[in-house]
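Heads up, the chain below is alone and in the form predicted on its own; it's given as structure tokens.
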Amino acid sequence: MNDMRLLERDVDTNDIKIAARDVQVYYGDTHAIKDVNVDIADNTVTAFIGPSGCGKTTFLRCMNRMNDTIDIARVEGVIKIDDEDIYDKNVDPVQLRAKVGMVFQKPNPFPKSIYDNVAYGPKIHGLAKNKAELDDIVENALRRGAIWDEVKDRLQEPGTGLSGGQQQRLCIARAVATEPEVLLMDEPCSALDPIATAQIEELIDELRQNYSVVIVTHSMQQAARVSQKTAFFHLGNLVEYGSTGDIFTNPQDPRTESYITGRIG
């Protein structure tokens, strides 16, 4: 295990959101997640930066409970959210994503229309009486994901319609919908064209206001530009934690500081 000095270096306790202690994922025999502790902050951009299959996507997984839909994943530890433990046999895991929303690597709008794929969490976990505040979540929704203006006028176009990145912000608009508390992103960009991920990132940066965000990035440049907080993941460990400055700058495990000269990758 790692000086948990590295790990928790500028948190501020007052400020965490979600609080990691010891934990483990297995698929099957294999040890993918090994002794992950580590506190996310509230209104913060955290990144995790890693090599591809070093355990940052299946960590993200964990703190909205997607590895239960995952037969041979099992998880051990403790995850709380607002120092409530999210694998509690009493919470439902539907009502956490409804608190814990997600954004995957690829646009994925449903076959619906854009004003139906908003609407779709708000109608489930009841949240409006009737149409008018369906109508008022919706438009909030889609203003929140910067794609309102470029969408008001065809509600009811089918969401497959819309270019890659109007997906992608239609997806953060579906997924905000709900009024989560916390915001994952898993390589949101890595489908999109510069443009869109240049709205994108600017879209997560006006988005840490409201929530806090956890982004898994394969650009090192992503996670400086919009990530106030960085973890560093290699072999399923979490290697070192902390501002993203000084994770990028000052880097104080010799794995990090090889991973972002380029010498591990």
The other form holds:
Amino acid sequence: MNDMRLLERDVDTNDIKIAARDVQVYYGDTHAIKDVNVDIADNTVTAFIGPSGCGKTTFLRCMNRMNDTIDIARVEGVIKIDDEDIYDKNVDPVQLRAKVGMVFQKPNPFPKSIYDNVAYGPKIHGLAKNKAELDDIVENALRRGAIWDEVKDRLQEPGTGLSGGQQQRLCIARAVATEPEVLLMDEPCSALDPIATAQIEELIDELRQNYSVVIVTHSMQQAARVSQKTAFFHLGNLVEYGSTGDIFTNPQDPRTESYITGRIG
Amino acid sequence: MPVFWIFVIITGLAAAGYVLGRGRALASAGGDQRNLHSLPSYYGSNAAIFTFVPAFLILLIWLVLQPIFISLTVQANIPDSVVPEGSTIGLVMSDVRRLADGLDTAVSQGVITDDYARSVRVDLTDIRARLGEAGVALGSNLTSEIMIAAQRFRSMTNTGNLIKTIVVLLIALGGLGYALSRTQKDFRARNTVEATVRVLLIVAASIAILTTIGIVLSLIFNTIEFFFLYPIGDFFGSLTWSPSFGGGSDLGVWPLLWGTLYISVIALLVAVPIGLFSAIYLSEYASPAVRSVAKPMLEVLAGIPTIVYGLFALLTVGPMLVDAFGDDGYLGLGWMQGGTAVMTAGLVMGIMLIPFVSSLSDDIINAVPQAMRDGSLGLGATHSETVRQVILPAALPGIVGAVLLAASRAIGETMIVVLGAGAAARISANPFDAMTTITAKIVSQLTGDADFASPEVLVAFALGMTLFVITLGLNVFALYIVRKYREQYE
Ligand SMILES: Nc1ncnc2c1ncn2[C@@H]1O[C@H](COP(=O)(O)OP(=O)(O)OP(=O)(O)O)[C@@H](O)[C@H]1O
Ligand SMILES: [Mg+2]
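Structure of the form predicted in complex with its partner chain (previous: the form predicted on its own):
Time for the whole complex; same chain goes first.
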């Protein structure tokens, strides 16, 4: 990794897209997220890193209220997107999730055709006026998901028949197709080969022009390559948050340092 | 020795074999079970299997073959002159068997001694009276040939039983000895046990399959017999059903088929939407508290015997419908003449099927992985969009299966029809008319006191066959639908 390049990386002072204050998450009696405060900037890629089970997925799911679907999960504190409290009574979680898209840790294609998987979101939100437009959206999304070439001849075959890595890219394409403002990606490259990974990282960089992207990853190299900001979680705490260059070259907390140098986690 | 005791003894030997085999295996390994090829319990089971299985099989075969063999031998020794005019050797043989049983009973009650039973002669004693004391009544013609045959029958049976006991016990002991002699630490006892388990499972499966085949074959043969007596063209061609036990009946299947299908369709129209919607509510929308109360309550409905539903149809639903649709009903329509009608039976049958459909569908919907819901909700779909576009398609094969199972039950249902739909076989489009179904008519054809060889009774088999073909067709159709529209999740 080229430390010089990391240090020189420009961190623009972008507008704050998501602001979390004193967020706590409980699963029944388990306290999974403790006192997390974080500001996620617009037009920025933010990486969440940390050892397994530290609460990265849990915190990610707070930001589009997917934790509502878990009966025992309880979220406290304030999370604002564009200065609007998303846990406010007046907020419709359905609208929120259309705005804050998510790629799940485990690929979960619907038991439908590849085409219908990608067209699902655009159809629900009425993004296409006719079939031709929908076809364009689907093709475009699959291209951005770096899977078009592999599936263009078998769009009507079930998405569940794809390989693990193909399913993962299909799910990325599916999430991109709805044009969210924020994209939460939970280990999107965990099953991908280096070439597909590079293509997805390119996509992430491209998405940054218009959106804000949060990516959970277990690869330090990936975090360093794609993100401008990095947050390190440990045992439910947000230990350190700052520009990616600072985190990787000059960590303030000893726990961060031992994690990125491979001593814990 | 009675069969029961033989069975107990070989079971006991098998248990002993288990303990011995286990101990012997451990001893051969110097008490350390890590030196054994298999776990010690496998050696025990192996010895138990070798003791029990061959002996038990021989016992079963013996029990089947011995009576046949003895009957044939005794029968061959009865002179033809004994068979009276107009009778058969079979009838004589049943006299012989009855007498032999009578002698056994009398001996076991102490009325006569065993020696006496062996040697008694009809022409010298009044054996009829002696047996009468033991409560055994004999047929009329007790000749000395029959007595001799009966005595031969008894003695052969006794000898046979003695040999049987000895042979079975010897085989059990032999099996035990053989298994123990092979038991040492390198013997692969686990493989024997695994193979036995497999054979056991295959036997269970074949029993299930063979019984089904047997039932179907008997249906087929009886149906063919019926079609010799009654032309198949009339059965499928006539639109009237009017059996008369005096002969000259009209046995057209269509009125019954029409009633069956009409009632089933109404029942499914009631049961499928209500059952499916309640399943969706329970599995997708209800809070755990509601679910924990509502689900058992629905399942209680499934436990109500159908005769109770029949009563409900006859006494409650029928009169209620008449109040509305009858001649003097408040709707003033005059469509309904009496309480028993297709509508009555169909509604009540639908209620009966609701828990059936809902509880099966509920399980199927619950089996759709949470990741599917998350995926859909995460794209900004509403709850009902998720249910309609992701969960139901994924659960569809199972739901179709549930509906077809319900349809099979509706078609085969009898009690509700007998009480709720009436007994009139007719084809009518008015759902408030009384009609009847195949099942109800099978009951009434078989409960009459007609000759079992008459077409009026044998028609029951043809009706049963028709039902069977319909349900089979439904199942095949269901499989086709499921294959075609299956949306797999893995
Ligand atoms: N549905 C749930 N019910 C109960 N506890 C949960 C649930 N989901 C997560 N947890 C707990 O919350 C903690 C954080 O889990 P989380 O999935 O957020 O970890 P993670 O950082 O994403 O780990 P990984 O890198 O392995 O994906 C863990 O201790 C986990 O056991
Ligand atoms: Mg995770």
